[in-house]
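A lone chain, given as structure tokens: the form predicted on its own.
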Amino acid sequence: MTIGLIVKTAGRLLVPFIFIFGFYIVAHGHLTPGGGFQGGAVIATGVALILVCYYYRECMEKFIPVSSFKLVESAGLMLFICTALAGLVVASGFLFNWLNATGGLFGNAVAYGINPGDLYTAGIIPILNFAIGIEVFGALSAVLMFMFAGLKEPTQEEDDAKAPVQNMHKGKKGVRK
């Protein structure tokens, strides 16, 4: 199967927008529906699109290898655990919201009543959303890479070698030009 230039170009153009939309879902998870898991899954769809648009071997050479996705997943997990353990050190309990109403990053107090919300509220919850988003992105991307690694796909050279033979065969049968 030959992957055309239009598919590759469209995939290359769409992937940054998918990543930005996923980041938006992660960042606004404490204010709107969504959060770390949903945003990480959306970001991983960008990796899926790259894998569909390119050959697996080409992805491994040009883009990030599987081992990097495992490191990303581990980094998200470590950020989550460190944020949760910081509650034990700074305050009194695991996952204690020690940043809430401190005035720093994500430390603004929540206004009472109906309001659109403030991005810098919720204490450690946005940090946990980012940690979960990073972990889900890394885990789903690694799963996708392993799934595509198990597929038997022809190389680019094998694929290009088959294409002229198929076109010549169609020409002999009198296919309309």
Second form
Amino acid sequence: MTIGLIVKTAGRLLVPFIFIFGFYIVAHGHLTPGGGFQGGAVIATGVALILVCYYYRECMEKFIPVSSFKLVESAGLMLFICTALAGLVVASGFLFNWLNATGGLFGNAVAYGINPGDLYTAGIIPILNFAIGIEVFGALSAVLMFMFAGLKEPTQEEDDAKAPVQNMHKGKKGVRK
Amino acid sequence: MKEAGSIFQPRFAIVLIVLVTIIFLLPAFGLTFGAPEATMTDQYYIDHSQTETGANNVVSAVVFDFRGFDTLGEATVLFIAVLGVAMIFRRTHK
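Can you return the structure of this protein in the form predicted in complex with its partner chain rather than the form predicted on its own?
Full assembly next; the chain just shown is listed first.
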């Protein structure tokens, strides 16, 4: 059995909202509960929905191939390591928060105490959040892709070929009765 | 059939369960593990995470700033896990 048109269309409509929600969790990791790991997992859920609606082969044809997920995952880890090494070069040590309260990228000074929060604070923490989010998204999607690649998937031609045979079989039984 | 040298005997399991239960019941009789009142790390994180890292979320400050190296290790573990999955689920024939 192939997946029907309703499920495919509903999944295609839902996936952008799942991606936006995951991106929100990643981007607000230093202000609200959540962060890179959780947001990346939510984004990977959207990829899982696409994979359930369309099987592996159709995903490869219509969307992006699995090698690009490997590339995304490696890029996330490289971004993390490069940000950490930049702390070693610019400031005093590995993973030093060298962007905090400098006025540059994510460099606004944070107000002490209970406050609603400014998105543009916390130095390298949002960058590391994005790096981890990209890495987790790529890793979980690549795992799902690899597992779906081993699945035996029925084609539309097989589906169409099977249906009349089953109907004929049922008809024969009815005749015998 | 009971093998002589096997450790998977009911006697051994009972002794193990009793020992673990005694160890977990020790704090009830006044014996504690270590000295939690002597460590000030938790209060330090609560007081200083906002001023030192600039993050309103203390958990995020701990995960990505105070324990950033740990997070790097976690990301590496995930990367190696994906490598293992890619190795197991590789296509040997087209």
